[in-house]
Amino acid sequence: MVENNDILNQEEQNFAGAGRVYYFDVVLDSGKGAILKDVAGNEYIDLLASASATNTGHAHPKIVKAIKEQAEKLIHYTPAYFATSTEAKLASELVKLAPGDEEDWMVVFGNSGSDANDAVIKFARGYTGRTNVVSFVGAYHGSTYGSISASAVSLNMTRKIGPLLPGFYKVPFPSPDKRLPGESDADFSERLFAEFKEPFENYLPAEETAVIMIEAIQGDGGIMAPPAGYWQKVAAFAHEHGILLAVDEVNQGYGRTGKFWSFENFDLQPDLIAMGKSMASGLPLSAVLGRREIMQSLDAPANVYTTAGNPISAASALATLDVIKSENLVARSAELGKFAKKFFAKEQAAFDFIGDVRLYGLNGGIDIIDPETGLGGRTSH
């Protein structure tokens, strides 16, 4: 029987460690639904969902069927030069997911969440004529130079690869551990919003800022969100100063939070929405939805990729939307999230190593702490 370490030891000679966050010594071989199987035949319940890229589970039969049928019809022709019927249909379906009237929105395709956030930066600068980009400490927006310049969740996303792109500024994220004892949502929001405004009052001209990039619920930062009132203050500030508001839904979108988009939990109206990961159930595909006038501010080839909108990925994306809708997965996430929240509240009361518990739909962050110090790390599912 093949063992996990046999393959891992061989791979180690060829695969650079910068390309993987190492969790367990496991080599995956197959998956069905929520169950994964490794090369040694061991089975696992997948709580990671391939970094939030498989919201419909593994090898869903409708999605597998769509991929097979498209592969037999047309594997690829670059949408950079010609439309394909599958990609064109997907574009028409995606604008329906935007808030408000679909006629007010347009879409552009990419290959990953990283280049989707790069596109957000490009279109924001193109539309506003401004250069500065504001994001939050704890954010993970991707690994390309634009998206990594907006990220602030690991020193290894900065260490030895700088200088990063100019014009990027980070503001504190209002994570739950910053809340003072007994502090109300309103007071907490006001205090952290004052910290948000400080750069704009001292060294960052609002009139030179193109976009504020947010994760309404931070993913890699720990599945954390501020009170809704905080995001409303940020959105009002952006609107007042002509700054675009962009929401990164790559990690938290497509039903993970009990809403289709995570920003719906906070009644936000973004100007730009980045998506990826689960939109094609894990096949390489990303997109940016933006208000029509913003998306018309740049001309080709400002955001052209040879394989963006690949027909097989597009077919998988269409099937993914069908599965989410027909199987009511957004409502299911919301309902099962309530069950999970009750379960972890009970466990939190029983075990002193469980710290803060945060659940948004079936998407959760649980702090595992040292009971004596109250300190520890975060894990998310």
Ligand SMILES: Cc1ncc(COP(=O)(O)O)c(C=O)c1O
Second form
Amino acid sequence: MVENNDILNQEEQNFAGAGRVYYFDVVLDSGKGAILKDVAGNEYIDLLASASATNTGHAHPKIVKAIKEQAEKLIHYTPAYFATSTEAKLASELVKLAPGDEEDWMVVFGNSGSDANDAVIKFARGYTGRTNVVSFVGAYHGSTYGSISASAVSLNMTRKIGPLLPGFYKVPFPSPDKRLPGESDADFSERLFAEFKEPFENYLPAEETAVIMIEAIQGDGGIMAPPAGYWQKVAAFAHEHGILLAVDEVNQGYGRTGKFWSFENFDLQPDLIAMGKSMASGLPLSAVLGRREIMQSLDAPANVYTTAGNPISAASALATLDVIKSENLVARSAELGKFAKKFFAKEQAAFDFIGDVRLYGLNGGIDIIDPETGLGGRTSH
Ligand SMILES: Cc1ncc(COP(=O)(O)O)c(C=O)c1O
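Pass me the form predicted together with the ligand as well; I've looked at the form predicted on its own already.
Below, the chain from earlier opens the complete complex, with every other chain and molecule after it.
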């Protein structure tokens, strides 16, 4: 019998620690649906869904079939030089997912959520001719130099690796713990929006700002969102000043929140949408959907990657969309989310180690706290 720790002890010799936030002594071996098995044969319910990368569950038969068939046909040719039929089909399906008229949108492909957010930064700068990028404290936008410069969720993402890219500014995120006792949605939104505007009133000219990058619901930050009214104010501010609004849907998109895109929970109209993770059910693939005129602002090879839009990932992405539609997974997330909300409300009343509970569809952030101090929950790593 193989033990998890045998492999972990061996791996520790070879695998650099910067590449993993360590939680459990588990080495995964297989997965089916929501169930994972480790090398010792223990089974787990996967509530993490590979950090939101497997919204359709593990090894969905339709997706496995699509991957196998594509592998037999064409494993790869780079979109940097030639279109492939699978990637082209996916591009035409993705623009249909954009808000409004599909003709108004275009898409570029990448390999990871991180490079999708880099593309957001490039296109926003290219289109507006402005350099500054605004994002939120608590954001995780990725680990490449562009996306890490927009992130602010862990000191280890800054420590020893600076200087990060210039022109990046962070504003406070209106997290639920900032709300004053009894404060209404409207008052909370107004007060935090005043904080949002402070940089623009003191040292950050709005007319030199290219893009405001948001996670409508912060994922790694702890599954947290402000009231819709707050995002409406930020969006109106962006619009008023010719600043683009980019929503990072890498973590919270693709049906997790009871809507296909998390921004639909807040009635937002983004200019740019970054996606990745679950779009190919875990195979490496990302994309940015953007308004046509923005996406036409840069020329090749400004955003070219050898393995972007890889046919196997693209085939998996097409099958993923098919599964999400045919199995009504978005509605299912909303429906089961109601059930989960009731369940956790009951548990919260029964157990003092359960702190704040936040659910959007079947996507939840449940704070585990020290009952004595009330501390715990979202801790930085
Ligand atoms: C919101 C968000 N954006 C971007 C990323 C980066 O994606 P990737 O790890 O695929 O580069 C993540 C990853 O956790 C994320 O949660």
